[in-house]
Each structure stands twice: as structure tokens, then as C-alpha cells.
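Only one chain is given next, in C-alpha cells, and it is the form predicted on its own.
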Amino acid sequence: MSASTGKHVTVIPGDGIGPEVVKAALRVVEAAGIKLQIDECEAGARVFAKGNATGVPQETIDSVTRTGVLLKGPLETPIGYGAKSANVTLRKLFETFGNIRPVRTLPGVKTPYSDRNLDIVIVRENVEDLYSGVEHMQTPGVAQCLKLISRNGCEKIVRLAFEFAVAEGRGVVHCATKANIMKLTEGMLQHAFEDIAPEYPKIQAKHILVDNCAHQLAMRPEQFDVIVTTNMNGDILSDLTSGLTGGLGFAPSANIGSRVAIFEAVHGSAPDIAGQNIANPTAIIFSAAMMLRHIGEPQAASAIEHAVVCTFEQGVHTRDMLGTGTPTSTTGFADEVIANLGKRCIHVAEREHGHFKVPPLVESVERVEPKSRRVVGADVFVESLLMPGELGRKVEGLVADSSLKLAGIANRGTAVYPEVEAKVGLVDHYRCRFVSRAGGKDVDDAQLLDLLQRLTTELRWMHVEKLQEFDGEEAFSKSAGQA
């Protein structure tokens, strides 16, 4: 092959076994005719070691925004405590809003599903819902996460979803959420996905229910394309896919900006076996030629993928892989693809691969403009020991000459007062709903500054939401058990 050069990525070995991997895939490129340009960095478990709580130096931010293309090894993240993790924050820095994760049948690979010639795509939105990473905690027993998604960050990741199926030659396109239960948060996405897929009518657009949609992917898989879901969806249903078609080791992803790109292998650093020349360089050698095709070579992109599978196909295994034989190394692995460069398999079905366009960056705040919008009353929690019943009359006493009046109260998520019949288990931590006495009338910060002064002389609050309507519609949720 003759070889192509001043492509200028960046690349961070990683923790673990990353280093090992990363250098097989990179053998892999080079193999294949492609000279980059390589700017080496470090991110993870060296970096926090040095102190920098997020994981990412600037040398290496400074690297990224030069080149916009990461490939990336598997990072170490600290487990419920301490930093968040670099991983996010690379997805952050750079706004990489789309994940994409393809998985599909391979050769050799033995699961349960062996037979069922899958070929499927997770879009995953990657910056938003719940791990916005926005934590409180509102009493020493009850924690707090808001799920944040934006109009904006659904429409980017609807459309991101689309183009990549018109560009693959895709039929279908699902979207999954759970939008029966959270209407206003998982349901933001089915209703960007139904208003943006009439401009795409060759794609048939299906809305499923996440819940559903995973007991599809286990009973039967070979109906899904490509799935656009939320950031956590996605993370769960991009594992599944993943345990359909042989585990993470063969799992490839991309992290899609406006500017940015990063690559990187979805497993994790198992430092267990880091050292060893035994880890599985499958999925980020998958990983590199996903970056190939993004920075304009599809050809060599095409030939990795090829002599991947037929190294598979010759019963060429890693030790994480049931097969016969000894298993080969790490570097073994790279020498077999490396040798299969060039050859045709016959276990992979043509596909078209065109550029897929890309959601511009806008500078831009985003806003959606309603016609009309007021404020109608205010949420306010409040930590309290009482029995809701007490709750509920020490409230109506402490606001009864006020503007507002108490509409009711919730804990966890269920009405608990005016008293209900059923018994629920109860924490420290209720919801108080308040409206305006005049009804109808818009309630004015005022209000509402008065408001938390009286609940402040007897109860402790932590936390005040107001309840808005926009166009004539309610923009807030009801508790269960609330008419």
C-alpha cells in the first residue's frame, strides 16, 4: 500500500493495558500505509497521581484543539469518590455530543447470538442527562442528581443519528427513552426525534421504549439498525450490544464534536493483566479505523477492518476469547492483522461509509422562545423529622396570612399530604408544592422571597424550583397519586 503521511492526531496511551493495545493498533495504521504525525499524551491515573483533580493536564487539552483527533486507551477513574472522571472530561472540554458504538457479528467470536448476523449502531447523546454530573446532597441521608437535556443537545444528537444512517446505507433508525415515565426530560427526545425524522424519508423512524428496547436487544436483536438514546440509555444499551457480539474487547467507539474527535476502545484499563502482552487489541484497533475514515482515509480504514476479521476467521484468538489452540499475544494479534492487510473475508458484508455531516457548533446561547410563559407557584424541599400530617399543618400555619398556599406535599416523588391512604416508607426529605391564592395569577419573586422567609423562622429548605408554564402548558411534573 503506499503510504500516506502529515495526518496529525493525538494520542494517549492510557492506563492499564492501554499502552500495550494502543501501540498494537498503531502498528496496525502504520501497516496499512498511513504515517501520522503523533503528539503523545497523558491523561488519567499518572495525572491525578500528580494532583491535577481532573485527570487532564493542558499540554494535553492544548494538543487536542490543534489536531481535533484523539485516539485514546482505556483511562483509570476513581469509583465513588474523589475526581470525576477524565474520560468525561475530555467529552466535556471539547463538546464530543455524539457517542457511536457498532457492534456487529464476527467470525470465531462464539456468544449466544453467533448466528444472528447483527449489525448494530448506539448513537448515544454523550454530554448531557444525568451525568451532567450535577450532585447534591439535600439531606445527610437523601442525594440529589439533575437530569439536565436540552432541546438543543436532542436535536444535535437526533440529527447526528440520521446522517450517520443515510451515509452507512442504514434502513432504520430507533429512538429509545423512556419518555412514559419522564415526560418532560426522556420525552424532550422523542419529541425532537419525531419532528426532525420526516426530513429523512428514506429512513423508517421508530420510537421504543428503553425498557422494551433492551428486552428486544436480548429476544431478538437482528431488528435494530441503529438506536438514538440518552446518555445513560445509551451507556447500557451500548454494553448490551456490545455482550451480544462478544464483550467490550471488540467494541470500537467514537466521541463526535463539531471540532474535536476522540476514538478510543469502550473497555476498560484492566490492570490485572496490564504487563503481560496478553490484553485483546480488537476494539481499539476497531477504534483506529473509525478515526481513519474520519480524518479521510476510508480505504485503509477498510483494509483494517477486513484483516481483522480475517485473522478471526482463521481462528487467530486472544486469550479473553473462547477458541482452539493456544491463544496469541497482544503484539501476535497485530502481527496476524498486519499479515492479513489486504485480503478479503468473506464474513463482512459491503457497506457504504460516506461522510456524515456533522451539527455546526453555535456560539451562540441556544434558546427555545416561548410565545407566553409565567410563573404559577414554586416547589420548595424542605429536611424535616415530622410526620406529614404535622409537616403539612405547621406549613399552612406558617404561610396562612401569605399570598401562596400549600398545594401539597410529596416524598419521594409520592403525595404523602393532604393524608392518603396508602402508607409509604418516608426520609427526611419533602417536596412542599405551593400556588397562588388568587389562582391564575402569576406568582413574582417576591412572592416567593416571602415565601422562604416564613418557611425559614421553623423549617430547614434546601432546594426551590419554580413551577412555570410555557404557551399555556403546565412545564412541571405531578406526584404520584396526585389528581
Ligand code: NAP
The other form holds:
Amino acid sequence: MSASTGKHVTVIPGDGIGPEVVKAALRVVEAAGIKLQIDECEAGARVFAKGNATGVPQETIDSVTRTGVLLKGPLETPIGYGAKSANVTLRKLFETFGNIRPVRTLPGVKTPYSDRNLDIVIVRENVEDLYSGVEHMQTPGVAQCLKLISRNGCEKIVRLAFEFAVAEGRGVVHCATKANIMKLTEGMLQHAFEDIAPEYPKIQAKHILVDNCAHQLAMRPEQFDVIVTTNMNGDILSDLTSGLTGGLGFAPSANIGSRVAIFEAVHGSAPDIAGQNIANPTAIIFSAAMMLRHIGEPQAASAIEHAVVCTFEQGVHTRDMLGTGTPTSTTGFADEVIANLGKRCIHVAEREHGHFKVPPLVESVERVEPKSRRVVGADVFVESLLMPGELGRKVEGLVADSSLKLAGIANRGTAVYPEVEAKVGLVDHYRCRFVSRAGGKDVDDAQLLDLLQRLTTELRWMHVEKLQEFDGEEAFSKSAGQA
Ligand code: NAP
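What does the same protein look like in the form predicted together with the named molecule, given that the last one was the form predicted on its own?
In what comes next, the whole complex appears, and the chain from above leads the way.
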């Protein structure tokens, strides 16, 4: 294989097993004849420890901005308190909105699904949803996380999924959502999918509820080809699909944006096995192959994929795989892959890998313009220890001569006032819904400010949400149990 001229890429070795597996992948890339000009940068645990709350230093941001390509080891995220995930920061900073996570049945990698010939790609929205990271403690005992989904974000991920399917000669795209429950957020992805699918008439487009998708993946995974889904659904489903094909040690991923692409294994830093030279480097080697395809080195990418599969065909296995004989080390596995470069595997069929179009980043503020819009009321969230009946009567009294009237009260989404027969578990977090007393009238900000002033005399409110109508459609959900 001939050596090519160096392409610039940023490399973050990462935490835990990261440095070991990234080093193995870079050795394989070099042995495949690709000379990369590597900008080695830091992010993750060591950076958090130095007091940088983002876990991503400016030099790393500058490098990725320059090169546009990042090969990244896993980064540890301090759980629970304060600091944000450095992974999420990198994905969001560079607007890598699409996370492509392919898995395939691999020879010699034993799972209950080894004979199913699986070849599934999860296309996960990567920057919105619950991972927007907008969280508040609304009362000392009740937390809220905003699930932000935009029409533009949905259109981009759906287009990416269809473009990817076309480029790889795939036949079916499923869209997995929880639109039956979250009609506005998850439903937005379903609507975008149904609107865009006709532009790709050669591809079968199917919507599936995400819980059924998980069930079907366990029962009959071979029916799936490409699955496009929201961020958290995709996070979970892609760990599931990697489990079907051998585990986290085998699953690569590409975070795709219009200017930057980040390639990494799906797995994390696996601190329990770090520093022992026993981690499986397959996932990051496959991720590096995806990176090579992205930077215009498709032959080297293919050669590496064939060499990895040949290695499995020869029965070589790391500790996380079932197999006979002594498992090989991280470095030993990379040595075997390097020795197999140039060989063609027999068990995994070649797949097309055409260039796929990535929806561009629009520089202006994206917006859906309704023909008509109006405010029809407001939800005011209050912290209270009163029982629903007492709270309802108190609120009715406070707004008795106001232009807005109380339409109902809900507790964690269930209607509790006017009082209901059913016994509902209550917390100190009520949603009071107000609409115009005159009926069907628009509500203005002066009315809402007057409402808050009245409530604040005797109640503690912590959150207000306008109730809007766009194009005559209610742009808010009802409570469970509300007519
Ligand atoms: P994890 O690091 O993926 O590890 C879970 C388990 O999977 C490990 O304990 C190990 O199991 C096995 N495993 C994972 N990768 C392996 C490999 N290459 N070879 C062999 N076995 C492998 O998940 P976690 O323990 O939940 O997360 C640890 C840290 O990683 C956390 O700080 C988390 O935030 C971070 N994380 C980072 C990323 C990322 O950078 N993209 C992704 C996920 C998690 P055994 O016990 O069987 O050895």
C-alpha cells in the first residue's frame, strides 16, 4: 500500500481505556498507508480536574475548528453535579447534529443473534432533546428537564438518515418516536419524517413507536436497516444494537455536522479495565475507518474493515468476546489486524459507501412562520402544600375579578381540580391553567402580569408558560384526565 500525503486531523486520546485503544487505531491507520498530520489535544477528566468547567480547553476547540475532523477517545463525565459532559459540549459546539452508529454481525463474535446477519444503522439526533441540558429544580423536591425539539433539527436528521440510506444502497428507514405520548416534541420528528419521506421514493419509510422498536430489535432485528430517532431514544437504542452484535467494544460512530465530523467508539472510558492492555480496540478502529472514508481515503477504510473481520475469522479475540484459547491484548489485536491488511474477509458482504449530502448549517435564526398566532391563556406553576380543592378555591378567590379565569389544575400532568374521584399521588408542584374569562379572547402580557401579581400575594409561583395557538391549532398539551 502506498503512503498518502498527510491529512490534518485532531486526536483526543481521552480517558480510561481511551489512550490504549486510540493508539491501537492510529497504528492500524498508519499501517494501512495513511500518513495523518495529527494535532493531539486534551479534553475530559484531566481538563475538568484543572478547573475548566467545560472539560474542553480553547486549544482543543481551535484545533477542531482548523482541521474539521476529530478522532476522539472516550471522555469521562463527572456524574450528577455541576460540570457538563465534555462529549456533549464537543457535539454541541461543533453542531454535529447527526450521530451515525452502524453495527453488523461479525464472524466469531458470539451473541444470541450471531446467525441473524444483522446490518443496522442508528441515526441519532445529537444536539437537541433532553440533552439540551436545560434543567431546573422547580421546588426543592421536583426537577424539570426541558425536552427541546425543533422542526429544523428534525428535518436535518431525517434528511441525513435518508441521504445516508441512499449512499449506502439501503432500502428501509424506520423513524422511532414516542409520538403517541409526546405529541408535540416526538410528534414533530414523526411529522418531519412523513413530510420528507416522499422525496425518497425508492426507500421504504416506516414509523414505529420506540418502545415497540426496542421490542422488535430484541425479537426480529433483521427487519431493520436504518433507524432515525431523537437523541435519548438513539442513545439507548444504539447501545441495544451494539449489544445485539457483540457489545460496546465493537460499535463505532460518527458525529456529523456541516463543518466538523467527530469519530469515536460508542463505549465510554471503561475505568474498570483501563491501563491493563485488555480493552477491545475494534470500535475505535472501525470509527477510524469511518473517518478515513470521510477524509477521502475509502480504500484504506475498506482495507482496515476487511483486516479486522479477517482477524475475527482467524479466531483472534479480546477478553470481552467469547472464544477458545487465551484472549489477546489490545496491542496484540492491533498487531493481528495490521498483519491482515491486504487480505479480504469472507464472512461480511461488501457494502456501498457513497458520498452522502449533509444538510448545511444555516447562519440565520431558523423559524417556522405561522399564518396566524395568538395567546389564549397561561400555565402558572406554583409550589404549594395545599390539597387540590383548597388550592383551587384559593386561586379562584385570588383571580375572582380578573380578566383571566382558572380552567383547571394539574399535578405532574394529571388533572386534579376541579376535583376528581381518582386518588392521585401529589407533590408540591401544581400547574394552574388560566384562560380568558370572556371566552375565546386573546390574552395580552398586561393581563398575564396582573395575574402573576394577584397570585404572588398568597402563592409561590416558579414558572410561567404562555398558551399559544398557531394557525388555529392549540400549541400545548392537555392534562391526563382533562376533556
Ligand atoms: P463504558 O465505559 O462504556 O463501560 C461499560 C462496560 O462495558 C465496561 O465496564 C466494560 O465491561 C465494557 N466495555 C466498554 N468498552 C469496552 C471495550 N472497548 N473493551 C472491552 N470492554 C468494554 O460505560 P460506563 O462505565 O457507563 O461509563 C464510564 C465513563 O465513560 C463515564 O464517565 C461515562 O460518562 C463515559 N462515557 C463516555 C462516552 C464517550 O466519550 N462518548 C460514552 C459513554 C460513556 P466489563 O466490566 O465487562 O469489562
